[in-house]
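A lone chain, given as structure tokens: the form predicted alone.
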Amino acid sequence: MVDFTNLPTRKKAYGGANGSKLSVVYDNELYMLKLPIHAVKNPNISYTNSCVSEYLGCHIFNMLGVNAQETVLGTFEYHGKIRTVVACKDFTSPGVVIMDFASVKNQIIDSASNGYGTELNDILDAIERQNAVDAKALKEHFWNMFVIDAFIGNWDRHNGNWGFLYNQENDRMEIAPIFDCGSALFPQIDDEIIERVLASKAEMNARVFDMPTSAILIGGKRANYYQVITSNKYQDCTEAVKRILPRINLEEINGLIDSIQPLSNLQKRFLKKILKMRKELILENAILK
């Protein structure tokens, strides 16, 4: 857990809606440091584990091969009280600049909706006529994508934040590390939830047949995970599953979230347990399918 109170900071702004981030200069690199957002859903916290969600869920993509931002946890002292914050080193650079998804669909001309529509089939025929990168790397991607975030239980994924790095002086693109997962892995529950939840295999079922849903919309509904993925209805989804599959190393992760320091014996035990029936209901019941 590194102190991130007094490092060095530098003007450069963040935007996005989940909490306040600071620009700083940690370990000679630049960082993005977001701090914890209030948990609305759940009055009986104050803050969220979104940042832990943020740390962990990047590190399972990597774990998974799947590119993602370098990030690392710590403390931030603000009016005397210390919370647990993460550092996502920015991946910019001078004249790269990060573009999202819905910029570049916004370049179809035609397009059933505007950028910022989430819906999966104008998603799909976006990637096949945008012109940024190659569109089966990206379709790829996107499905590579999809699948993580089904996993570790992302209901956030939506089309500005994730994309492309954009190289302004050749005019080149190319897909940009993941990030943004600080939605997954229930930020917002809280240990009295988690006892309910772990005494219980109908509460435990639910999350993971019911929810989360995912940011993409089939129908004008928010997609639910299981029912795309076993449906084996898309096989781009299907074959996403094979590669990603074989990759997941639950004992590796499950090291990963025993190192994390913020969360309570109890928190862990959650973790591990979702993740695992997740990996065997939704991501291995589609293989047997």
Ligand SMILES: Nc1ncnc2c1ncn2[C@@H]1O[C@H](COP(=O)(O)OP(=O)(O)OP(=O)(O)O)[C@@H](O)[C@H]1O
Contents of the next structure:
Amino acid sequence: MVDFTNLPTRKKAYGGANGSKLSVVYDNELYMLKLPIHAVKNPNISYTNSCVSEYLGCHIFNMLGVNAQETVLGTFEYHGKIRTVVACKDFTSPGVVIMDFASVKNQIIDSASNGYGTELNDILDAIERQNAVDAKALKEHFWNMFVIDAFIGNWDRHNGNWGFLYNQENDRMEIAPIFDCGSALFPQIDDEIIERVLASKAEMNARVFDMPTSAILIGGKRANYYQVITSNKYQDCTEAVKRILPRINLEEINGLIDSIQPLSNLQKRFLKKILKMRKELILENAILK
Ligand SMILES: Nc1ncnc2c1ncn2[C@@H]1O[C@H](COP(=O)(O)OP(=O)(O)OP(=O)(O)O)[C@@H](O)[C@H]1O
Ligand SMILES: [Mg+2]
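Can you switch from the form predicted alone and show the form predicted together with the named molecule instead?
Shown next: the complete complex, the earlier chain at its head.
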């Protein structure tokens, strides 16, 4: 793994609520270095695996044909300890800035909710009414993202975690690469929990059918990925499942998981098993139904 500790830094700063971020120059390019966050939900580990989730999540998006930011796993030493971090290649450029979906949603006059409101119907309404990019392409992108987030168990795809690149010179907008997959793939689970979960069918099933839920709300409640997708109530969602499912190659994904050095063998076993289950029980089930 790359050691990012002594790289030249830049003054550029990044927002977000999940952990410290630095900008570093690596391989002559600007990267946002994401440091791991404290594990608030699990007192047995001090830091989460959010950096591995970012790396693995973004790679899975790319494997499934949805453009995601380029990520590199590495180490960074601070407070006398070497920790796993992820470097995300900065996808902005001079004159081209990130504009999240929340900002574009704010342009919709008389929208039923504000930019950060994630009620599904309001999001779909804003997608139809925005004029940043082609509405059909954006709708496809949204559902592709929803389906892949369901596959990788992403808890946090709020309206600030996807969006556009805005070119200030020519006033053009394009869909931005996927970023922020740090809350996917069960980042707070440790070996002790995994041992218990892997040994219990009910615990594994709960991690497919019940959790994590989506940041998208339906009727004010966080959507259940399994229920939404297998209900086939949203035709565009079902179409996205049909597009994405045939692209999922579990052997290729398992190979990627095996190549991730900081993961324990138990973590690797858990991730492979849960992804297989989520593919079969959520996505394949939707098509069978
Ligand atoms: N590859 C990138 N290039 C340029 N800017 C980026 C990139 N990735 C993220 N950003 C910007 O940095 C912000 C913070 O990044 P990110 O969303 O990954 O952090 P976070 O702390 O996990 O966020 P959250 O509060 O949603 O959990 C993003 O909202 C986005 O504006
Ligand atoms: Mg974010």
